[in-house]
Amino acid sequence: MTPLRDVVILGGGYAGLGCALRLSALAPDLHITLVDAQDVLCERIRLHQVVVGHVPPRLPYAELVEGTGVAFVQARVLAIDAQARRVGTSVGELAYDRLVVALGSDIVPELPGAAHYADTVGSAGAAARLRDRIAVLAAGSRVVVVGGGLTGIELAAELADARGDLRVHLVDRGALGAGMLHPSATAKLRRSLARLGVTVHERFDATAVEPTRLVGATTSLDLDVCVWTTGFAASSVAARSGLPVGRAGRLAVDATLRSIAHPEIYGIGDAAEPVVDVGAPALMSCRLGLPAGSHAAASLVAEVAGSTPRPWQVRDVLRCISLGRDDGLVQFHRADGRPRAWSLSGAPAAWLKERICRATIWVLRRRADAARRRPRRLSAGPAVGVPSVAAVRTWEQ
């Protein structure tokens, strides 16, 4: 392995930003560059609220990293040249000694017509577009949410809670909560959705999306708006760059979160998946972003000290589900991911979910404060600087 001085982190979010700030606090003499296509942090765990008109505070990356020693570059990542250890972006090339891939995921509608006729909530932009569509819907309009995972459940409940005049349908191709919730928690979920007026369609084998209906194998549902909340896939950058990937295009990493082919490249958050047992399934989820970012930062510090990074052990003990503003569900589970019989519901669960959402930003700000307190010998700045766009034309071809 080459000496470690320049670290480039691709993607902000909870994982990438958390890693950058933690690493800057632990190793203030590194050059750390954070790259993201957007200029503000997207609170993905609040996108279902955005759809009904909630406007979260703006959290610009430049302000979050100011004074921390982390340089922020707003750019779209085009490709990774693992042999040359360079990243091509829309504004130039960046060289690295170590690279952290935290490019996240998005919803990829896979059924015929879904990409054209269905909205998603996979990004801030998509959520804002859906918000504008929902705002002009007349009373009695039918909104069909496809996908019975956490994203679909939260969105359906939020819509029904904020717009009680709409007819909200939640479609699940399996049984509601299967593998995710204990039967007792599923019963609580059913009661909450029924109270909100959400109609649940289980074991609905959707085959296509049309302008005014969701087509199933044996039946169909009329709709005014279809929202697709299933089919998450990682950023395609790793696969397009020839790096080994696994399911859903996630970078294949070992127990230390390093690429199985290039140990100088780390993968965290939704963008990566360990190919070995790390204690529990490393699911695409916001709740694992900060812990994975912290582990990658600690591993990089271990490399600086000449030590071998330790394996990551997933510590994922609960799932929190918003069911509107005043209701929620918290499912506790075992270390291996299996749900326990113990769950929390109602207003206490809603209170806990909100505190966890706020805590993520609090943790990031605390990490930034810790980084600002560390003396530095190196000035912050991109690893190579930002040359002209002509320098990366070959990446775009």
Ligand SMILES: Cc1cc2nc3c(=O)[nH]c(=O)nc-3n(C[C@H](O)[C@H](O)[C@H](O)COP(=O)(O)OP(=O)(O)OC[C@H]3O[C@@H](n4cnc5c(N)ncnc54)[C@H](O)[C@@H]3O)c2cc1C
The other form holds:
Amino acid sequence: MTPLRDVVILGGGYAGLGCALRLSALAPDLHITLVDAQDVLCERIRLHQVVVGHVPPRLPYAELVEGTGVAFVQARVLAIDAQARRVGTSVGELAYDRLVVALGSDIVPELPGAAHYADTVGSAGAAARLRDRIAVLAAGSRVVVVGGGLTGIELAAELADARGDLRVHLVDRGALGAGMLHPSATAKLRRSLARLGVTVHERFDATAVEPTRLVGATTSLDLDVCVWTTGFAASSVAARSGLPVGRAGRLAVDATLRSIAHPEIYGIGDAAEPVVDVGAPALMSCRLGLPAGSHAAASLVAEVAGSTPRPWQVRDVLRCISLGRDDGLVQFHRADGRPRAWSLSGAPAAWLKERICRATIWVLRRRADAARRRPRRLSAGPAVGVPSVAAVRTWEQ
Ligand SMILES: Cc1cc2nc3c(=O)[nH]c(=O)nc-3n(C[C@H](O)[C@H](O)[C@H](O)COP(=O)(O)OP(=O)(O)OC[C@H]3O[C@@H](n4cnc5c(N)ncnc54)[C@H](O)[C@@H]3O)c2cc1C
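Could you please show the structure of the form predicted together with this ligand, as a counterpart to the form predicted on its own just displayed?
All chains and molecules follow, beginning with the one already shown.
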């Protein structure tokens, strides 16, 4: 392995930004460059709130990394050349000694018609478009939310809570809560959704989306707006760059979170998944993205010190679901993800969920403060090659 000086981190979500700030605090003499297509952090875990008009605080990257030694580059990542150790971006090439892929995921509907006729909440742009559609819906309009996972449940509840005049339907291919909630927690969830007026359709096998109808194998549902909440897929950059990927296009990494083909490339958050046992499923989630970022930072520090990075262990004990603003559900589970009989509901669960959402930003700010306190020898500056139009054109082919 070559000496380690330039670390480039692709994606400034919970995983990537968290990794950059932690790394800067632990190893102030590294050159750390963070790349994101946007100039502000997207609090994805609040996007269902954005749909009903919540205006998130602006969190510009320039401000978040100021004084931390992390250089921020706003650019779209196009491809990775692992042999040459360069990244092609919309503003030029970046050379790296170590790369961290943290480009996240998006909802990619695959059913016929879904890409055309269904909205999603996977990104800030998609949530804003859906917000504008919902805002002009007349009372009595039907919104069909497809997907009984955490995102679908939270969105359906949020819509029903904020817009009691709409008829909100939640469609699940299987049984509500199956595999992720204990039967007692599922019963609480059913009561909450019923109180909010959400109609739940279980074992509804959707086969197509039409402009005014969700078509199922045996029946169909009329709708004014369809929202697709399943089918999270990782950023396609790793796969397009020829790096080995696994399920949902996630970069295939080993237990130390390094690419199984290129140990100088780390993969964290939604963008990557260990292909070996790390104690529990590495679900796409903010609650695992933040610790994965921290672990990758510690591994890079170990590399600088000449030692071997340690394996990552998933530690995941609860699922926290908001059900509108005043209700929620917290499901405690075993290390392997199997739900325990123990759950929290109502206002205490809503309170805890809100505290957890706030804690994500608090953790990032704490990491930034720790980085600011460290004296550093190297001046911060991105390892960007001179942006060359020819280079950019080549990458885009
Ligand atoms: C509505 C909703 C509610 C959720 N609620 C929860 C919850 O309660 N708890 C929980 O644990 N998880 C929740 N999640 C999941 C959670 O948001 C994700 O798992 C988490 O955001 C993943 O973090 P990440 O850093 O890996 O990726 P992301 O947060 O997706 O960040 C990826 C970053 O990469 C950037 N990027 C992507 N492609 C490019 C490119 N080509 N070039 C440059 N930049 C690029 C993006 O702009 C983004 O800033 C929710 C998700 C949604 C959509």
